[in-house]
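Next up is one chain by itself, shown in structure tokens, the form predicted on its own.
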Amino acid sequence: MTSDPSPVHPQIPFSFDNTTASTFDLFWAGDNGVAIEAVEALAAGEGQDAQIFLSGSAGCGKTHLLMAACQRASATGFRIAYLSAADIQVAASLEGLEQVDLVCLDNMDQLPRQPESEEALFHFINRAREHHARLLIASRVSPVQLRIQLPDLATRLAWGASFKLAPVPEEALGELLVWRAGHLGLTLGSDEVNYLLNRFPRDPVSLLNALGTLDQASMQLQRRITTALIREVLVRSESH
């Protein structure tokens, strides 16, 4: 998916605007400040890194940062492309992407385990380096932990900076909810925070999705977020 009005790759154009939740401003930094700074610099075409590899467990924000980088680069006027490594089957899957300014490859741990996929990615990374395209790669595991059969591809994936993203600790989930609510223009009291923490899975993705649903309901119903609204909107929807 690219933001170029005349895409060099036959994928659906991907547009980014200021309403998306996947921005750098809406990313909980925690202990990931250095990684975020590096990704922001890459998206802006600054800094020394032409390739960055992000790893971390599910829910730590890898895809969020890739989307934020795409939005930042697109807003700056750069051509961008985002795709999942799971979709890399043959060379044509990556054809022409070296012509864009920033390519974000998500789910690298889902790269198909077949020679055609690995060879396609190997040659693409070489072409990207040749054309000065910047690469942002994300995976649940680090480059050295990927089960790559092609040694030269394993070497290419280890190029550039590598960061392991730290997840939001459980004791900071309440603070995360209040922080995100503030960015959404919402007031979330301690009763509401505790209710969400006790009623829903204690992971950032589930809690922030719940908060997003509450934000929409609050606007539609013109009501502030209370435990009554949470029960009405979220708990009732779970029962259906």
The other form holds:
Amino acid sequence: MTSDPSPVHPQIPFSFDNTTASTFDLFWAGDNGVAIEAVEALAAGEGQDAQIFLSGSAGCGKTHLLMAACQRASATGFRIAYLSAADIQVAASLEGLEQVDLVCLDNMDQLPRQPESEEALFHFINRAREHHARLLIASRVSPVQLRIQLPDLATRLAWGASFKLAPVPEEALGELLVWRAGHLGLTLGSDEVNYLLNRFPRDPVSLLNALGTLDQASMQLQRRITTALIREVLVRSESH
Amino acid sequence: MNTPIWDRCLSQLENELTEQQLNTWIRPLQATHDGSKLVIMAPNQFVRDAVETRYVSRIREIANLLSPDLAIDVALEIGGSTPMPIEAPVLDTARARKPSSGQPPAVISAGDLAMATQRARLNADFVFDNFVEGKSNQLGRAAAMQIGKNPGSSYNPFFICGASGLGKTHLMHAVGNSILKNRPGARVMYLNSERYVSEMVSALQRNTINDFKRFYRGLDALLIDDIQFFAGKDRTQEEFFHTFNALFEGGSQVILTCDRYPKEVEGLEDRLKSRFQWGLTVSVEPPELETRVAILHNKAELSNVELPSEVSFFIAKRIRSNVRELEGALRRVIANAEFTGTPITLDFARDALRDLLAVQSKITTIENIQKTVAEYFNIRLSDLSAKTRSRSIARPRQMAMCLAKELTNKSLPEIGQAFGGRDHTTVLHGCRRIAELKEQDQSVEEDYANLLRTLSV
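To complete the pair, please output the form predicted together with the partner chain; the form predicted on its own was given just before.
Okay, now the whole complex, with that chain kicking things off.
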């Protein structure tokens, strides 16, 4: 059980970790301070923005910010809804959502390339404006690059402030791990950090998922996180 | 407003479900609690069905665990509290009478006016005072102001067409608000075409179509936005045709907006097209530079932000396609300034909009302009750089040069170079020629506007 896994390890599927909610506190701000502040204000129903569009590459934290906004708004007493644009092929999924205070539309780049989906979303944005429902939209690319066919929708997506989220630079991934571990009440030494960086895909999502699993294991086993523990957890996950 | 028992259910579910499940299915719900009955309201059928299949039994279980002394019955419904009702309008046909014409405006309190505005579904923020006038929209604005003073008499119907994001809806609301201000008792109703369709369908289903007809035919002014979405909806067009006739004959004002001229809307009945052209059709064009600058200053003022002229010119020169995008860029600059506590300067704006402008400039290269123009006029790309001076080639070439000057930041010699090594004076002549022709020949103006729109998306 203590044998070292192969050095170039494939991405390991980890189970969902419910202990680390995607809150604003747990978002590594980096160069994204402006976007975070704007999203926080939108979630709290403050500020002048009625709509914010977040763009950025996979893993830069778009969904995290949407979830954080949902959590914050919900805790403030607002009614919220989260929807992936990939599901908008069913116009029914948008019906009545304008009654909700904050609607988060994720994965806008996956909006089905059908006139009906674009039209349904266009009508929804009109209704949302009319009802003062706030919108938080996320996509890998900016509104202009989405190449929306329906011009009425294209201009509406570009309506509010849009922010491009900067990804966590590779050289900051170690710092990110230590920072997040600190939030979880864990101490992560440089050996453990290097061990994780060398054995996991170098993207924040994989690394933070790994950390979440290690946190649970550390709690269950009542042990500190050491390279030995990481090895054991890796082996266990792999055998599952 | 939720009930304590539902809030406690929510807290429990937060421990059991993933964030995505919570935010997609549970947090959109609202609940009321009456004795032993917990009524949970979903925003739509889609959410309701998912909750019924996956979560309602667990919700029932939790609710009963939380209330051991009383058996809780859980019911799922569609709806919820909302600041503005989305149901069909209250079909108060008794009030749907014409106010006696020629009466001076009654004294009306601000509160009453606000109520009237809300009843008419008008946005009180869209008024003439904050509609920035420019060459691109001055005819529309002048006519709209006239209609605000004398609805039903001057231009009826008033048909506003133009691409998305150029202020058609603003103009339409401004007329509605003006009518109400001048005649507080007037029956005005604004709605977009989708809502008209859904209210009609709902009236058919509820067997209240006669009330629907009476209501809409009894208005003093009916304002319908984005009429192009009536295309292909025969039953709606049939109903609207009769409503239009009734309103028109009764001297009520009809105002419509559309993304194109009536005759260009495919799937719209000819009898409607012809009626839409009875009154005045105005086209709203993309705003020119000075208007874009004025729009930015206007919006900055509304946000209590001081915007130096060099910054507004910088933004306006680069974002040309529509007002929404202009507003989006300004919001970004303001958000950055508020976050850093820094005054807005040219360098600051350039930095804040870096990625946005990079996308814009990538789209509007001279090569892309040439390709688009060649496709539009159905000529070969190489013709634009060739020596040919026949008009069928020279005109598109001049237009492409003119667009390159307008849309890129390239110098005249650079543009000339890209068109077969021509001199900068040739580019200048081409630009002047197109400017002249746009004034004289409507088809040149239309071609130019179409190309500008295509390239500025």
